[in-house]
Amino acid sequence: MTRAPAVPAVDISHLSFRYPDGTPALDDICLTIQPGESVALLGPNGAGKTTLALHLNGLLRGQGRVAVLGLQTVPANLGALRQRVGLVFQDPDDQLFMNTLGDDVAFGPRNMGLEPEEVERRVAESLELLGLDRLRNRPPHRLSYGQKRRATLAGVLAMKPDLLVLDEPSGNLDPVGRRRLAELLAQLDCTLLVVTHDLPYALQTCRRAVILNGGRAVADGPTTRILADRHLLEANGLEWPFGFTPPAPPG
């Protein structure tokens, strides 16, 4: 028997989008992800990365196809694809906002509608997973910025997303947060895009990489290969930070 294939996690299909004022941020981009995939969307500030991912939950809608776990982002289709889609803002105060911790982590399982038994598994589970069971009813405002960082991500993996988005995740993380944020997102069983200009966690969390520039997909292909090609990446904005060793050119 024949098994059919794998609906892509992701498929945009000549997607162009302009800010309200004119600003052009995406021309005509084709992307596939498929399930399970761990993709380092990479390109320099104003490349359009960020409002790529917008799109994957349906925030921004711009011309063209986009449809996510067999789910095109049309208005019918919002709420279904936002309980599978989990997106970590840049900014971890754009995404807190309850009372405490908890609280906020409840907050997509309850509004999921699930049994408050099941919200609670969820709750506690996503807490300990990210090392944060101790900080439960602790106010976000109190938390350091790199628990808030985990807060986010806590809240997003307690709904269980199939597809999981993070924008800047290493941003203002000490090496030891970064190390651990990395060993997690090597555990889970989702698939993962990371939007980023930073190489080396590229390079240590994905094994894909697409360059964007000018609102333009204008790479794709594995990590390593990507990174290694220093005329590539001096084109597009990129570069290695001082003390870095890119990867060797495969051979």
Given for the second form:
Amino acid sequence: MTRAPAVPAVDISHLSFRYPDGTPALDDICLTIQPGESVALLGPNGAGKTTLALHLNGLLRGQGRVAVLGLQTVPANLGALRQRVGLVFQDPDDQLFMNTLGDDVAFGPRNMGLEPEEVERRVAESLELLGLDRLRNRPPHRLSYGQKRRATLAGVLAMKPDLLVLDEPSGNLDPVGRRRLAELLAQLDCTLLVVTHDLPYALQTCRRAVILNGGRAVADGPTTRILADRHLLEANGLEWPFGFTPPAPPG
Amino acid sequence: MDGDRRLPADPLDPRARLIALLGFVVVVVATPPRAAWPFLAYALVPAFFIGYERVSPRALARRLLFLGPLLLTVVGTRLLWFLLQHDSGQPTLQNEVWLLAVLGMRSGLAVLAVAAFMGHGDINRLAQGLRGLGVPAILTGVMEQAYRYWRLLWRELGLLRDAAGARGFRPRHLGDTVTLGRLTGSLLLRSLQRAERVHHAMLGRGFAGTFPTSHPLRWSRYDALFLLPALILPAAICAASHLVE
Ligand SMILES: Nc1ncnc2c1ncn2[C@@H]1O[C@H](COP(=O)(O)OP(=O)(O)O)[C@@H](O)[C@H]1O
Ligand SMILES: [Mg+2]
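The structure above corresponds to the form predicted on its own; please give the structure of the form predicted in complex with its partner chain next.
Time for the whole complex; same chain goes first.
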């Protein structure tokens, strides 16, 4: 132990949350993620994955302690937090709302108060990274689904987040789109949390996996080990897709 | 093929647009309704800008459509007014028609002016201009959010119509009104939920109440070139209408 431990990227202890209508969604969650880690948050529909993701930049606040990048999710920190946590929503139509793709990607950087030249640089860079530079003046509702998905990611990457949270990023993508996205994620040097029930995708993009079920974190470990444990998966509403070859368990 | 990137879509300062609109409307309202010719002359001003800015006929027609319900309401309230006021002197039909015509001309001119002076209507830029003219940010914020919600409602309406149509629903019979009512309820609920999620996503990207715009407010010679005819022509017509008795 020579180096002082870095501030965790995510530090959640004993977090519980109920929606206003009384639906319990999170139950005593404890989770720590170190900077640079890539973590898959697995679980069946309704497990509470999206709810947990919304806690990471203070869009929801439950009971317990949530600190992200060293900042507690209290009102005074939300401004700073939302510039550093990039959240890509499950449904791209929830996220794209400006009149043109270019304006939508610029929305976050402009909110950060960056100079117009810097905004422009970042917009061009993100659009290019996601192969959308030719669609810059298109209204978002005239993009294909896959383009919309990439557009939401471009809008968040333009903010250069330290923590990137993707909610079901592989859902509805075609095979090429899936692979390209995985390659892109591998290039990024931020901390990554991928919310998914797509097991092969978790294996492809994340070294660590956490299973959430019924609002509780029920397992946590290397993705290879979690995915090799068929009983654990099935007990938590997950299963190997047809033809999936489980990774060799470590050791 | 995507056009220029760095230039603002609109070289005019939004404040110039707002001032032109406001000035025009004030002048039109200040013109005494004695003859029709000043109003017809006024129409040339927006017509010129509509042509110059190549406002699409469809957008223009859509805006003018708003006039129909307005005039109907006026006729309705006027009628009601006479039915309730037995003792007032006999209204002459001629008088009534003239009043209605004046109202139609005034509101028609206002609509034309919106089409002519507001350009292609970037609402955020407009709000920026309003703030630049001293309107509180909270009001422009409400305006922008209302606009977002309106557009979202349209989008959801399209989705819902497709979903219902795809399963063979076409409103034909009286009994379909129940289904239509349910669809409307569902539309409002869905849009509200959607609006909440969109709002979440906006907050997630650092939104703090005012929409950021790409270009700061700055007066340029384009604004002068635009404002001179936009203000002087109507003022001249107004002056003439006061002089010619
Ligand atoms: N806005 C809401 N109001 C009430 N309950 C909700 C709301 N959103 C989600 N829930 C409920 O919370 C639970 C967790 O949902 P969610 O986090 O969306 O699950 P997941 O993303 O894992 O599919 C579910 O039981 C869901 O029905
Ligand atoms: Mg979800």
